[in-house]
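Encoded as structure tokens, the following chain is the form predicted on its own, with no partner shown.
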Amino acid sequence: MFSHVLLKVSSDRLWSFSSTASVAARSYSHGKQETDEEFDARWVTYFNKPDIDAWELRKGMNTLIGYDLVPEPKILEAALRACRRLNDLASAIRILEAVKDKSGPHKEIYPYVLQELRPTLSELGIPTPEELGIDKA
């Protein structure tokens, strides 16, 4: 960007204009990097909010699933507990479906996540898509 612009108006004069707006600093990668533990803690805290509503739950899951990762079981546990507080079984099932989809070709991830979430799923009475038979479609 140009911080100083010169205009030639006539052959004997130069006009000078200073542009302060064009010198805005760009700091794409100079910020503090969030560690994996901080990332997990941020999302667990988000889903553990006692006053979370259905829109916030869906917005949070949509954002989380948009990242290039499969969420950790502790984040998913917090999200499933939020679903239970909201009495929203459909969102809980959708979360499990999204995790299966995000696992992609790595077939070992989804069974691991289910294994880690099994006590929580049993406690909350949330069936898996496989138990409901909706994984065949």
Contents of the next structure:
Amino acid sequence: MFSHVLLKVSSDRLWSFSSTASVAARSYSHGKQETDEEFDARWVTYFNKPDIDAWELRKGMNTLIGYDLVPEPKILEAALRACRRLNDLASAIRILEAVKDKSGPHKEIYPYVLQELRPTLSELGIPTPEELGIDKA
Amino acid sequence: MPPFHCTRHSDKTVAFLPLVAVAQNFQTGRAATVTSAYSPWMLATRVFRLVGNRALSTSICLRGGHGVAKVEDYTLPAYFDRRESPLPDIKFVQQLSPDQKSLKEKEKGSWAALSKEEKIALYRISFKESFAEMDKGTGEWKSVVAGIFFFIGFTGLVVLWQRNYVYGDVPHTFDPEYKQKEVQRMLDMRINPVEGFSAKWDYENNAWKK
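Please supply the coordinates for the form predicted in complex with its partner chain, as a counterpart to the form predicted on its own shown previously.
Every component of the complex follows; first up is the chain already shown.
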């Protein structure tokens, strides 16, 4: 139902509807354009590093949130598992908050992401901000 | 200040440990004397000890132990709640109470075993405000609007006072009798007789047209 296109509203990704390997068909930037799958795979690999340290987790998340897109659930799952490896529950909850904030006016994104992440959240015992009541000021 | 011992470390693996301690201390963001056993002076001197293996001339020994600047508070990583940077450089609570320390130990186990209050406590150790709290408005606009109304009102009072005490009388041409004569003269002159002033006057009955 939700394809990569919906979740990624980045201006340079609006063109890549298909999943084929990218060729420099448009000349709006230099060189080969990274596909959505490559982008996702790169970030999943980043967070899946077994000995990731706290700095790398923070840097990765802050960078990812800086992009003009809501990260795919599989990237978020890798990030949550990285939090587990680092014994950092607070950051895991913060990541969920950031995803909701990142969706902006598109209110349907956050429930979808939670739905996709539900198995991981249950497995790791990560509560959602709503369950803790910190989603209200 | 502890005396600086100008010993040389030939064993690099042993020398690595102080570097890790340095890294950890910089991660917690406080190289101050309160939390850690390493004073900034000792931290820096240990770093220098590592690199001083090759050149004694650049080491602190030669400078009499005065080569290190004091670590200023503002140069250390700071905590801030920002939407665009969800994970700040340091945790919000730097000095943990014994309860918090034991909670941190419990965090290393299964998170499902933590109660809701414990999870919230862990969140509050790391972060000051949740996203909802940092995004909510301050209500400052009410103070601003109140201030605007107040000053407009005050200005009104000033204007009234001015009228009374600053401005003199209006000219005699504003008197009602004078105005009456003015209107009569305009009607006699047939000012705008077609569609304007005099057109509205009924000359037969000497009154304004109904």
